[in-house]
Every structure is written in C-alpha cells, then in structure tokens.
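Next comes just one chain, in structure tokens: the form predicted on its own.
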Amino acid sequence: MRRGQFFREKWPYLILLVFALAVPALFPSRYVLQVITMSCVFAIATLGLNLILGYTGQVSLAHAGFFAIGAYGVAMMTKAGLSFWLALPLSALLAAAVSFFVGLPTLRTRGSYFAIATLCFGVIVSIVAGSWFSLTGGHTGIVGIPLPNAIPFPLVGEIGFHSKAAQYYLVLGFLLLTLFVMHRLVNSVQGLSFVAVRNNEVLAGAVGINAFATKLLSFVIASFFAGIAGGIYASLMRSVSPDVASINLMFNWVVYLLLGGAGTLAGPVVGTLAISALTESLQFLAEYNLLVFGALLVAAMVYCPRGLVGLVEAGGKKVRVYYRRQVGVRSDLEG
C-alpha cells in the first residue's frame, strides 16, 4: 500500500487516535476523566462479548462472571504482594480456564438454553463472591487494592499511575491493544470460521469447520478479555465486591453492544462511550432512565439493527454512491 493511499484510507483513525491522546487536556475534570476511563474499561469487556455474540452468534450471559473472576484474581494476588503486571495476565488466564470448563457442557446447548445456562453461571459467581467471606470478603468485598505498579523507563524514571491522566492512558493502551488483537483475529481464517458458525452452523460443519471447537475457542478468548477488563477495574477502583458479577452489569454490556453495533470492531467502543455519556446526562431522571434505554434499544432493533456504526456505514455508502453518480453524470456531459 502506497503512503498516499494509506493516509487516504486511515486518516479518520489517525484523527480519532489524536483525539483519544488529547482527552486529559480536553477534559481536565477528574470526574469526567474517571467516567471516560471506566467507559474504556467496559469497552474492553464489551469487545470480548462482541467476539462471542457478534461474530460467533452465541448469546453468552456469563461475561460478568468472568469479569468478576479477573477482578477478584487481581485483588487477591496484588494484596498478597504480587505485581499487578503478573497478577493481571494470571487472572485473565484463570478466567479463560474456567470458561473452558464452563463451555464444555453449555456450548452443547443452543439458543435460549445456552443463554440461560451462562446466565446461571454468572449468578453462581455472584453468590459465591458474596458468601465466601474468608476468601472474597463477602458482601463487603476486598478493599485497599494496590494501584498498578510503576513502570521503570531508562533516562525517564518510573511512570506511576496515581493521577487520573496516567490511569486513563493505561486503560487506553489496553483498549488499543485489545482492538489490535480483535482486528487481527476477526480478519484471519479463524475469524471467518467464527462468522461461518454464526451465519449457518450446519453449513459450516458441512465444509469442515468444527463448530463446537470454534464456539469454545471464541468463548475462551472472550472470557480472557473479560478477565483483563475485570483486573484493570479492580486495580483502578481499589476495591471489588460481588456487584462486579451482577446481572445489571451484564445487560449493560449487551445494550452497549447492540446499540453500538454487534459484529463490528468499532461498535462496542462507540456504544460504550455513547451510552455512558447518555447515562451521565440522564442522571436527573433517576430510575426513569431505564425507560429511555428501553426505548432506544427497541428503536435500534427496528430501525438500525446494526447499531450506530451500521447506521453510519449505511449513510457513508449512500454518500459514496451519490458522489459516484454525480461524477459519472459530469463525465457524460463533458464527453
């Protein structure tokens, strides 16, 4: 790809990257920066959910359970003195390992049966976290979780994460890494297998794709990123309780994904940031804001089933078609 062509195709992403890097300067308020940082954490979890639900077509409602495993894993390991940079991957691997054993029986079911089975797992994690006082602290949870360890750099010194800006850049780095991994994955041969299973599982099996193994792999990878998000959340919030495995959190991610655009890379991020901003704006409605979200979800399912990203893509496609027609008409007139 030539340099000029690269910039013509990628300039919107470069602008978004510059904007993301400038967020702490544009929004100096600690509260606003905290909201944006937590939205980015939830965007990582929603990207994982997008892999199993959006690309593989399996409605998993256990995501909050694996998020909780990652959160409690980092909390207990760092409280025991282990570095955050070791505790985070270990906790995410623990969430992935648990998801493997959960997926073995549940992925043999389909449709609503799989959704109910995974929902039950999330509820079980919440109950265990609230009842196992000696390990999880019960409903009080674990408090006093250390912040991520400072990173030493030659000539610069250590880079700590005590400021809100530093925490934002930490989460932004993980979000960009997650997007990169997801982009490489869904555009690979394995990613095509995920989509094939989503579109027609029987036909995918007929052409040699092991549908069960494909779904299990997608489930494990999605749970790994849920564990990553949970670990980052616990370390930045410095406390964790059974609420991290709540059904409300799970359904929030589903709403983020569906309104943003399931089966797209930008959808989970756009949906999470947009709905989080809307939530903060509608705080004056108190409990009535659920009515707004319900109406938005119904409208999205009816008028833009591919979410906000799908709506933008459809509008862009119409603009390009119109532009090409105008260019063609002008060429005909000049000829």
The other form holds:
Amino acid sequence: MRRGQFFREKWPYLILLVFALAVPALFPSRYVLQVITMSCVFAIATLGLNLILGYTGQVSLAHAGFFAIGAYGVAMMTKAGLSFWLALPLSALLAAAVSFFVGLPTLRTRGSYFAIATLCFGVIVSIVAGSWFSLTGGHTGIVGIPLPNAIPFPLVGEIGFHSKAAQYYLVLGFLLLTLFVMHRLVNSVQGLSFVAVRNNEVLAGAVGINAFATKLLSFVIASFFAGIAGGIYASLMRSVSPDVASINLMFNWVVYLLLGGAGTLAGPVVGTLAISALTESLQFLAEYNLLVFGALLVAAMVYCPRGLVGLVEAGGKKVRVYYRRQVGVRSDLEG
Amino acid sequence: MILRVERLTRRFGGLLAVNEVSFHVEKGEILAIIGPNGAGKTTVFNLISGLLHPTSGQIYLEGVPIAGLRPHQIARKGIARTFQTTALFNQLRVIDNLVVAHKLRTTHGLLDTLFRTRRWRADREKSLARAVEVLEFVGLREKALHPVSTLSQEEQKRLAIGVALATEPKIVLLDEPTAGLIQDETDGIMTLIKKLKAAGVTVCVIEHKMRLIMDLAERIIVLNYGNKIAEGTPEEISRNDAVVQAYLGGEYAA
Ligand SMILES: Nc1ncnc2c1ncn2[C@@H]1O[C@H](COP(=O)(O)OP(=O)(O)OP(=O)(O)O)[C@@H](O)[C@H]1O
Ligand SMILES: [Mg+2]
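In place of the form predicted on its own, output the structure of the form predicted together with the partner chain.
What follows is the whole complex; the chain from before opens it.
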C-alpha cells in the first residue's frame, strides 16, 4: 500500500533516474559523455551555491575559491600517494573549514558588501594558486593527478574509473548524494530557517533564529560541496591550474543557478545541464555566446525570476487548471 | 512580575527617544503603552527585544537582567514581539511561518536533520502540533497551507501574533496590532487579544486608539517625548490632566 503510493507519487523521478542511468548507452560519443560528466560535476557545485545564494539569500562569490581548494587539495594529496577516497572528503572538509573562517568576518556584512568581500576571497585564492609555485605549480598548475582509485568488490573484482562511462557513474553517484543531502536539508525546519533569514532577517531574530549562525552554516555546507565538486574535477581532468578559481567559472554557476531556478532543488541541476548543452551548441559563436547568456539572464530576471523550474511549475499549474476545467466540463456533459 | 524595566534610556544623537522610563508587567495581565506619534513606544519595544541596546538602564525578565543580549537570545529567554508594520515570512506558507518560529524550542542538530533521527521526528511532530494549536487559536486553521500573500490584512496581523505565540513566550509585546485596519477588523483583533488574556498570556500592547484599550488593559502607561508622564488604571489615565493635555486633548475629548 505504502509502496504503491510511493511509486504513484515518485514515478517521474524514477523515469529520470532510469534515463540518467542509461546516459552512457544513449550517448556513445566519448566527447558528449565527457561534457555531460563535467556538467554533472558543475551541477554539484551549483547545488552548493544554491544553498547559500538561493535558499539563504547571501550572494557568495567565493564559491570558485572553495572549488579550487577542493581541486588543489585532491591534486596534492593524491599525488602524495593518498587514496582519492580519503583525499576527497579531506579536501572538502578543508574547503568547509576555510569557509568557516572566511564567513566569520564576511557574513557580518550585508548585501553587496558580502558579495564584494567574497569576491575578494576568490581573487586571493586564484592569486595564491598562481604564485605559490612550490605548492601549486604556479600558472602551469599540477598535472598527472591520478584517477580515483578502483573500488575493490568481493567476487566481481574491482571497479576502475578509466572508462568514460565509469567516470560518469562516479559523478552521477556524487550528484545524487548531493541532491539527497540538499533534499533533507531543505525539507526540514533547518531549511525553513535558511529561507526565513533570506526573507526577513529582523523577524528571524525576533523568533529566536540566530541569523549569523544560520548563514554561516549554509555557507560552510555550500563550500563543502564546492570542495567535493572541485576534488572530483581535479581527479577526472587529471590536472588543475589557477583557472579553477576563476571568476568566469563562478559566473557560469551563477548563470546556471539563476536560469535554472534559484531556491529550488531541481533548478541548479536543470540549469547546469540545459545551459551546458546550449553552450555546446553555441560553440560557433565563440566568445559571443556570453552575449547570448547576458540577454538570457536579463530576460529570465524580468520574465521568470524563478528560472526554468519556476516556468515549468507555473506552466504545470496552468495545464492542471485547464485539464480540470476540461474534465469538469466533460463530467457536466456526461452527468 | 515577569518584566521589569528600570530607568530605560535611549539616545539617538541629540534626540532622547526614551528617557529614564521605568515600568513593570505582572504575570497574566495586559499592560498598554500609549502616547502620541514619536513618543518612543516602538523604541521601548526595540530595546526590550534586543533590536536596540539601551544607552542606560536595565531590563529584567523574571529578575534576570537581559539588556545587551541579541534579539534571538532574548526570544529564547521568552520575549516575543510583533512589529508595527506587519512582519511575516511571506515567502513561506502560513504553517511554515509558525513551524520555523518554533525552531528555538527544538534541540535537534544538523546530523539529526540529515539522518532524520528519532529526535528530528519528535521535534517535527512537536513543532507541527504547536503550529496547528496556534493556528486554531488565531483562527487561521483553514489557511494553513496557503501562501502568506493570499491572506487579508487582518489575517496577516493574526498570523503575526500567531508567529509570536509559536515561540512559546512568557510575554508577548504587540506593537499597534490594529494599525491600518478598518473597524470590523479592529474588533476581530481586539477579541483575539482578549482571548490571549483569557488563555493566561502576558501581554504588553502599544495602541494608538485610546478607546480600544480602555476596556482591555489592566494598567496603562503613557509616554510623551520619551518620558513616562502617567501610569494607572484606564480610569485614572482618562482623568489624568497631564495625559489629557499631552495626548488625549484632541482625540479623547472629541
Ligand atoms: N533607529 C533610529 N534612529 C534614529 N532615530 C530613531 C530611531 N528609531 C526611532 N527614532 C526616533 O525616536 C523617536 C521615537 O520613535 P518611536 O518609533 O519609538 O515612536 P513611536 O512612539 O513608536 O511612534 P508611532 O506612534 O509613530 O509609532 C522618533 O522621533 C523617531 O524618529
Ligand atoms: Mg511606533
């Protein structure tokens, strides 16, 4: 009974899951699969950004900085011989720890001051990455980063990550895990308190919510997932350079988030995949495709501030109303 | 005595918004604060609720000094308030406004949230139960799942009082709960405040409309230019010369 209900409510997600699992079969091209895999890595970062920017309403522009910390962390640790499976959580925790100390002073500022302060942090990370030669390899960065270690399985042998399909599944696993964590966070009182702080900080304080601590928590979790995304990125790309801390990368995520739908769970994923697909198909425009994004972003801000997901939800509601009206009319006729 | 305010003073530059004001609130009573525009009434609430810090003076909640604490700490200690211009979480549904306002009475942490532990579920049940109880109390049970934006002015004021109640306060501070309402709606809110008293809630209410407060409050204090110029029963206040001159002269005599 309960299971029946579960399937009745969740069938669209199951279809999506089946589709996601079938992606390597549906897109045999190594190039396309690589693009999809990297989009999923960025979707993890964008989901993190969504927590602090979308749900908590704090425009953090330090996200690429934490992505870079995760990336360099995994690069250095795995090159030093540590297993990827240990290096990844350690690097993400490092990103989270750094964000805690970055958040302490910056989250005391508000609005555009916070945006500028976090932007500064991002720039500092990219400068450090570019100039601390002995640690980061300077502008050439670090190359020859090992792939994630194979996972030994009893009986089956082990699962390695040399094939593009295996890499895709690895990233898909992390993406689903991130979505799961975000789902639990957002659909809880904790999630409500993030929105409450975004919505009305004074009232939040008056009902006993420590707005500063709430923002800090959101910021640290967001940065943890930026670190996870960065770590996976480094290991799959086999190299990192100061580019991973660049403003451009950050800007892309903000576009993904705003076009997909900030403050929704599906928004960051939909936005990242849709815009990545669009970018690929607009390759012929070269750098002019930024122009297209700019126009899209403005249009989205004006006409659907809740992004693609908001658009679909509004459309769905209209369809349901229309359908109900049709059904109503028909039952009137039949009755 | 739940709340005691002693020689509370707040200066804004050259302006003495609140000047050596002392008063107290007994458990279960309704104390009204009245006074003309700019008298310093809201400032007194901002000082008590920690939104502003006093220049001097002290505030005691059940004998414990609380001046200088931050708003969320004071809310946790048991002082809830509403705002003169209705403040709600208008991006949340009605029920979620109350659930999130009850968060301060829950004990679960981040890991409980992620793993949906027994403690998380118990807290959730508790918060939902409290939210429904409050919704019933303020008469918004049917609106539980609606977005705040679909509520009328009066319903929003009710919800704002509900949000304050959801924090399980020892005392509620209401800042002009009927501001901007028409007569019928005002009566509705007044009935709700009477219901609060009947339920044993301690209330301190700022009210502009003198007539409304007369048959509601046990005691009234009157502020003018930041000074407390009178204190007493509604009867005494309406007979007080200083009050009549400073404040009631126009409105009450008319
Ligand atoms: N944050 C502030 N900064 C500077 N001045 C302030 C501040 N808050 C209030 N004031 C000033 O303090 C005085 C008292 O204001 P307050 O809001 O407490 O009055 P009030 O009695 O609530 O009036 P009303 O009936 O209009 O709500 C006013 O002159 C106001 O301009
Ligand atoms: Mg006022």
